[in-house]
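First, one chain by itself in structure tokens, the form predicted on its own.
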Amino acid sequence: MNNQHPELFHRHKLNPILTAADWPYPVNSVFNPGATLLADGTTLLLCRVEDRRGHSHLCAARSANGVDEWKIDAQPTLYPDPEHFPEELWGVEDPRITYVAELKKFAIVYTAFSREGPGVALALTEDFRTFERFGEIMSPEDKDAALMPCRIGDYWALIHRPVSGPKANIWISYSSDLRHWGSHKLMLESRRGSWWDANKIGLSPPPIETAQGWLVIYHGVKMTGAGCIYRLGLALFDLHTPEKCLKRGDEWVFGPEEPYERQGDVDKVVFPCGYTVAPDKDTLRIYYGAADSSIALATGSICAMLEWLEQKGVTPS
């Protein structure tokens, strides 16, 4: 390990680990999966899965060891219904799955695209096979969103990205029902300049919740002459007030590097939606969406990333 660039996350060796010439019915590309871990221990990908016509819905792939052998519904998981939810006219896109022990239920946070934008939309499952569908809780444009796993306080606590003007920030909003939401508060501020995440950040996967706080992988978007590069950050939050922010690293800690994340539909994109934590509570695998294009996998451990943050992060003023 370089002592001074320490890698974080390491790819795995079989990755790609999942492509569009893997699924059971034609389609363009598969990537952005919501990732969780089910009572067997089964890993379930939700993967973003986008057809011939540029619209995307949600497949699930199933495996015993969470690498290869995936069983993939023969069909659409989850399916954009427009007639009944018209804000998925033109598809649904990049789940975060996060499991709610309090309703014993699969909070499922996706992107529905409409006429006006993208938005945040949410719906719970106890199998993956039947959804209650909540429809849209986040106006356009707004995404990058997932539900925190227990209340803070009284209520419930959705991340998201809602974007106005030039800039886009990540913020939190409460919620004593899951339909309405308020009390937003700002929690992560894009940088300025030519910082790797100047004006645009948003929420990577779902927030994990450790002894010293909510940590939060997080992406940054550089904009350059050759087109934009999205790589990966962390900061660390409040357990408590999640929207106070304890340390922020200054540093990008993971990025596009391998051909499969460097060239495809939209070129050097990492773009993780979802891990699972083995038994140890400290492994964590992380499935990204590689340019747009494919699913990859890569392991790190939430106790380096802590220690990294530690002694790499900022404490913001």
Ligand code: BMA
Given for the second form:
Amino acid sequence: MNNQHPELFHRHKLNPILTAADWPYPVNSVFNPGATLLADGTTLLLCRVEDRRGHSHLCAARSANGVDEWKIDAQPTLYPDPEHFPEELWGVEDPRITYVAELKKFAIVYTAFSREGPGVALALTEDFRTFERFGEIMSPEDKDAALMPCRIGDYWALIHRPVSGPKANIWISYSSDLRHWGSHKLMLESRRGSWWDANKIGLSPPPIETAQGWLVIYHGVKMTGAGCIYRLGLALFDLHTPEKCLKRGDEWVFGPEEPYERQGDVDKVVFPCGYTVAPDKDTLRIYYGAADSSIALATGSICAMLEWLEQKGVTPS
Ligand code: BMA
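Can you return the structure of this protein in the form predicted together with ligand BMA rather than the form predicted on its own?
Now the full complex is given, and it begins with the chain already shown.
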């Protein structure tokens, strides 16, 4: 507990809640899970699992309480299929799950690691057992993407993070069919210089719909002489025009502090790709990768995050 800064995120005492040792087959590491609640209230995590080649696949873990007693699929759940989808040659990573009520399906947007670099791929599923792959919907270099849960006006909207030169900013693109994307708009820019979110930012979990707007938890990467530090910040976007930023916090709200976050295959990384909302409709359970090695859980209040942005956030000019 850091007394100088009121904490918006509270780590679970059982952290890390999932590690490679829990896996039913040999793996190197498990991290950066997408998350959702199934119709019966089960928490499903779609975990990024890295094997000893260094390639990743996705594997589902299910739990009644979202904390322990995970039932992990005995085999990989979504495995790279480079024969039909060449963009998956070097693995699939970092899934973000959105339940799309209009389709009655879950959309999984993930990183497909091709010879050309990481791009964004989409698959739909009803049950996390069979998947309809759409292939690569954003060409490399692009990642950190999620589908918004409903159409904005007439169009589907995808938040993603293309890289252009030294800059990596968050963009939003629109589509009428989930396959062809256009009307690209810059959504949030990385800062410069010594900022915690200088040069490289990206969406973390999918945006959270609130009465005040879309609440976005994003990651910022500070490059230091001792390597990168991945931390999280908050921003709020207009409900009807999500590229319009209403508020952005200057300070990070969550960063690597615990040993399992500071030391691992990649030191000093907290990287959430998913959350669930508790029955009180306010408590977020944020599932995050810790140091690219294990999976941890933190909770936070949506109201408290909005309040923090209201008090400390800045409206971009
Ligand atoms: C990012 C992503 C994440 C990873 C992080 C830290 O670029 O690739 O999957 O957790 O780097 O290594």
